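Consider the single chain below, provided in structure tokens and representing the form predicted alone.
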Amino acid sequence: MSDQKQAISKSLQDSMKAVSEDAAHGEPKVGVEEFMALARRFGFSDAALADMEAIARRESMGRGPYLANYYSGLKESCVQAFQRRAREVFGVKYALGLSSGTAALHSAFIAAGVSAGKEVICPAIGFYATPAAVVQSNGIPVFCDVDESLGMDPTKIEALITPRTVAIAPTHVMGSVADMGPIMEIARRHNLKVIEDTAQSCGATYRGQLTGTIGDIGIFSISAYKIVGGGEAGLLLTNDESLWARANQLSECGGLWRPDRYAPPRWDGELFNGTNYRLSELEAAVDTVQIGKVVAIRNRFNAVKRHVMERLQRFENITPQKLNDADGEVGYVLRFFPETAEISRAIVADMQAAGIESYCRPAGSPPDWHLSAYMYPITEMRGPTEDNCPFQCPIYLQRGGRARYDKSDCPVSVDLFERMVSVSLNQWLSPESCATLAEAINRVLAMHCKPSDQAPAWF
């Protein structure tokens, strides 16, 4: 470099300095204020986040953090270290950390092959977001009854195959495990994809292996109002690669998931349109806690359902709910069915007088879209467009799918869903209050219906 140039050189760059220097005396991005607002949703005293303000104005925070998965500067982002905490404690080749559970539930449908003139089979009872997701895929939801676990029943499910069907979405009810066994023997026989929600039984187990993990890809839903979650977020989780590939594919904007994000695709099918379904980082570092305690959860609640469990008497006119492993649930909630829906409101009634938190389906209840009867934006058809896919998919129709839906498809879930009386419980009710709970209960059900040892066992 010539002198001249050299001397230029370095009169830019003292002239740079006061820029930096500039840039410097200014306030983060985000700084105290936000970290404050984030303190004040764990409801400290005005003393102690007084405290909290005080120390982190006495820190440098520099540009301040950034609260994204990607270019962090950080080894692991939160995200990461969320999917591989999610990997150990559930013992998977892949995790996907995902903005809810439904994007979770979407990116397992496509990831599976769904699309227009695909049908998947899903349960009469359980949230509406996973038909929902079918139909975001262009696919049609087809729904099975369910047996007095409130699950799928697996001997109705061959029934409704047909040529067009390429997957089943057994969910794992409020806390219950769904009868995985005979719904994998019917896939494998069928040549069929198993996606598991599970996002109201995270943690629990069938037959020592966890729900999430029997199928072909799990789904859990890690959120505020579920067993484990600090406000909203998804996760997904499978062995075959192919499968992860897909999801991310369709939750990360279509390839920024790849090492080389802008390349051309690495292999036939590899790239195709996606959307966003990013976990943010601040989500991530909450969860990444929670789903490490999902286990310990877990024993909590079974161990409580069991004490009380023990001491109920059998009661004439009373059918518990069916379980289809005691051991494995989680077991958040003590669910039976009374002979009619009129007895079920008496001894709610009967039961909220003495302090004990239950419920059931009042007289006159509007729709609910647990229950697949009352899930009108698929029981209606419509589209969200004039064309009215994919109920009225051409591709659909050509290859002989007729889309119906009537309140009498699934009667026992109907039937169940009225008649159902629950029980809250709590994970950390001791041995002696789970015997005060159950010598309640019992007096309650002694009110309506007669004990005998021949009537149904709990468990």
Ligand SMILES: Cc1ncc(COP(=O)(O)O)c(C=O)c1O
The other form holds:
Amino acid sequence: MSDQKQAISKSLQDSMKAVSEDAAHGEPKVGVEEFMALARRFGFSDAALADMEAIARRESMGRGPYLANYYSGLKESCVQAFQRRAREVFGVKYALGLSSGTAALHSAFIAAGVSAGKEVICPAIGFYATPAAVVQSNGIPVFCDVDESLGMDPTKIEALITPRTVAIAPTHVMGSVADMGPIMEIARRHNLKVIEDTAQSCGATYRGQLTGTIGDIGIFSISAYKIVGGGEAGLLLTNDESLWARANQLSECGGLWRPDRYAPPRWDGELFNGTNYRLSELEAAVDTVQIGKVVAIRNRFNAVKRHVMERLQRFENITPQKLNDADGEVGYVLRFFPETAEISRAIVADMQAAGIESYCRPAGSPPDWHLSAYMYPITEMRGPTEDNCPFQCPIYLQRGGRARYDKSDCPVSVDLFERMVSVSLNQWLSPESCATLAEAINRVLAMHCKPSDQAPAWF
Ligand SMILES: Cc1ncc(COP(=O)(O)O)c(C=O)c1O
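Having seen the form predicted alone, could you give me the form predicted in complex with the ligand?
Let's see the whole complex now, leading with the same chain.
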């Protein structure tokens, strides 16, 4: 460099120092105020908040945190920590933290090859998000009736399989487990993928194996309403690298997760268009702690339910929910089916009067999107666009597909849904409280039904 150039460079460096100093003096983009906004959201008292703020203001935060998975500046971002913790807890090779359970379902169905002209068998009881994600993937949900476990009835699956079927998506309902043994056997025989929807039964096991790790992909909702949850989040698990890569493609803007980010495809077919279902760092920080509690929560709920069930009498006209694995239930509800909906309502009225937290569908209840017959966007066959794909998709029609939905398709689900009584259980109940609760349930049931040793057992 010439002397003249060097002199200019030196003088520019000196003046630019002042610019850098100004920049360094500014407040971090995310700083104490944001931290305090979070603390307020956690519900601390005003006195505690004042103490926290005083301490936080004494610390220099530098540029402050960078609240995104990428470039977090941490050795391990919160999202990465969440995924690592999920792999450890569930013993799987791949875990993907996502923005919701629905996002996890959409990513899972795309990964499994759901597309125009394909069908997925979904249970008639679960939640609308499952068949909705099939439609979002351009596939057609086909509903399978349930049995008295409220899970998909394995004896009814094969009649629904067509050349267009690519996957079965059983839901583990409200802490219980679907009958995964026969479901997996049927799926393997017909070369179908299994996507387990474990949103309502996080931590449950089937024959000793954690649900969500039995099928090809397991999905979870980590929303505030679920067994473990922060605010809104989802989780996808698999042991199959190519399924993980495809799910990642869909949820990470078509490939931004790759170490070389904007690079062309590394192999033919690596890249396809995706969307953004990224998990936020703040949510992941909470969920990393939450996911570690899964097994302890399952064990507490399971012990409480067992204590209660062991003390329940059998009654004529009361059919307990069939348990596909009593040892693996999360057990936050005790469910049974009185002979008629009228008896259910009378029992629940007396239970509530006795202080037993319980519910059933009141007479004239509004529709509920946990039952396929009421999932109107599906049953009315409305696609999101004017061409009404996937329901009227030419590819589907060409392959002989004719979507149709009728309340009479899954009669067992409709019947059980109307008669079902649910008693809420609390994981913190002592054995004495379990005994008291069981005795109270026995006494209320005895007001409506006759005890009988011949009646169906609770488990
Ligand atoms: C069975 C089932 N699947 C999927 C979901 C969707 O989860 P999210 O609300 O996190 O999108 C839910 C939520 O209630 C659910 O119950």
